[in-house]
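A single chain, nothing else alongside it, follows as structure tokens in the form predicted alone.
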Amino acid sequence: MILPKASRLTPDQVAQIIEIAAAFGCRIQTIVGTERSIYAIVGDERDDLLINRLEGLDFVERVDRIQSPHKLMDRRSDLASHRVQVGGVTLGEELFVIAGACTIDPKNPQLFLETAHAVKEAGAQALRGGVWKPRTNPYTFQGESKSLEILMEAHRQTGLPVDAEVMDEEQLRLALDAGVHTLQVGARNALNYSLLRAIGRAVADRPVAVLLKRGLHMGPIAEFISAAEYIVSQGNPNILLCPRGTAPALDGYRNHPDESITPLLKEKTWAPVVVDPSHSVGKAAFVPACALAAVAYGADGLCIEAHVEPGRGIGDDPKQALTPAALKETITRARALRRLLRPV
């Protein structure tokens, strides 16, 4: 990894480190991060000559050698500084919520408007919306484009920022030519490289998060974090972890819930963890308990199923989403929790 004496380097002295690495058979990715870019180098760095002729140049402050196979995410990595922004909010200061409906119904589109000023109301800072579902039946609702208007509308709306899931490149086409701030990659998604690729190619240049929830069937935490390495290593550091619960499901819950994997990821990685309770538990009235735990366990941030009218809803609503006043109440508990615990 290296780093240079100013701020980010100049094109020509990029095409002189891009040079060298090519002819040791590597090459440079750029990462922008918030106080200075740094260039990481893909392929077996491991060459003395190789190292000894970038720190030749007189613009390179350093190159550091990182032993890990998340030269990235690792918390030893100099990406360790870097402060994540979802539409202009830094996460790591007051805790970050996201809320939403699982799916916006476009037959009716002010349940989602009305939605979204509510969950303004009750203290979220982002709003989610389902534009597109993966359906384990194929004859279910699978979500509609057109959802994708009425997602920025409410943007426009609000003024929150919007996440939405894609699945595929035609939806992340879509997604960023609309202006969503935070991309989603679900659980069923999260081991597909080449998604994860796409995505990490398509936001390089772009002040696009991404929200990467950890896979049902992930076992071992290094598997989730060499995930999100697959999407920074693309160039874009903006990333949040999001545990949203495995299978198999513990009895009585929807999933099992896995909030208890915050503090190990901060052990490994700098990246911000926000944790889904409305998926790991699957019923409302579970919900606001794993929240807390989730902030006592250590995490940036929560990102909960809400709906003004839940028994309207038409995709997991019913069942876990909570209403304004249950949200309200939970992102106030949930913040004086945080404060208690991380006192300003």
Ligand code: PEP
The other form holds:
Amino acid sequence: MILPKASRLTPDQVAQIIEIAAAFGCRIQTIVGTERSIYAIVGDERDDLLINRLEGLDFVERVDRIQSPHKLMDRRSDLASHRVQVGGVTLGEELFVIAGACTIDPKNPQLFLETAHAVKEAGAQALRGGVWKPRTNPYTFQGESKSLEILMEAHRQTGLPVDAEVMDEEQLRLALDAGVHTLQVGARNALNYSLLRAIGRAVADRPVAVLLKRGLHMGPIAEFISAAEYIVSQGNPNILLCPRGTAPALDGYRNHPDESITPLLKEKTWAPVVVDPSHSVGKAAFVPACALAAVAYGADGLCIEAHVEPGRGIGDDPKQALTPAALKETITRARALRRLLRPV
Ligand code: PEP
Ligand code: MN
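For comparison with the form predicted alone, kindly provide the form predicted together with this ligand.
The next block holds the full complex; its first chain is the one shown before.
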């Protein structure tokens, strides 16, 4: 919908917008109002270049899009009836919980294996474990491929589906070959479009899910949804949207908690929302409150860092991982809250 700066366009100006629209296979329908005329674009208006060209005209005030640029992720899409699966678990009914260590310590596999059993005992349906880590500080431990074997051993021992972050195509290949059930796209890569597309392509014909974290510096909500569209457009709709806090941080927290975008995401898309309270607040003592807030906002699941002995963990675990007892209590309370909030 094109809104002109003046109350209506001159015939010459109308000819200009008709010509631009025609180059994108669209036509213009004039809607004559008493005060003002507006000009509807009839046809597929999703190409940003069409909007940019029209907005570039000095007689155009603005152009409002009617169609969603993320047509597959849109709530009105045919995919809305799709039920996302992680391993054998279908999202939607019980609150879904994925928990485990920030970073697997390749020198101490036992700690991760014990964590995996503890996470299962606490009620989580999926296990997370960082194999390769995106580190702000290049001199900090960056993860090791060896940890992939530890992650898969934990899967064999517990039966839980496992999640690992991948940051490039080599890691993507290794993770899929090993049999990882959920690929995590971290906050730093949420706008890495070639990686998003490569992941989408790689999972197109596999029963693998993708947990897409919200970018650290992401702006409009549409940016997050469009990132998901990059993956889903390649053919596999098993996607989980994961708000995990944004920068700049709320004073005292690790990031700015953003579980409150859950209802917005659910209004605009059909995808399950799995909130990560651990990276959001960044301190174990605050994680349970953030997790409960996420449930109150309507989250379908939680992604929580947990460790049998957080103090012996590496990566984020010493600060933000929950102990098995705290995880169990958080899961129990979060599931009870979800039941309480279910429509009567
Ligand atoms: C993580 O899950 O450990 C992690 C690094 O997440 P994020 O990308 O949200 O920082
Ligand atoms: Mn972490």
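Basically, rigid core = biggest C-alpha set you can superpose within 1.5 Å across the two forms. Owing to the predicted nature of the structure, the values given are computational and were not obtained by experimental measurement. Positions refer to the first chain, counted from 1.
In a rigid-core overlay of the protein, T323 has its C-alpha displaced by under 2 Å between the two forms. Once both forms are fitted on their rigid core, the CA atom of A15 lies 2 Å or more apart between the two forms.
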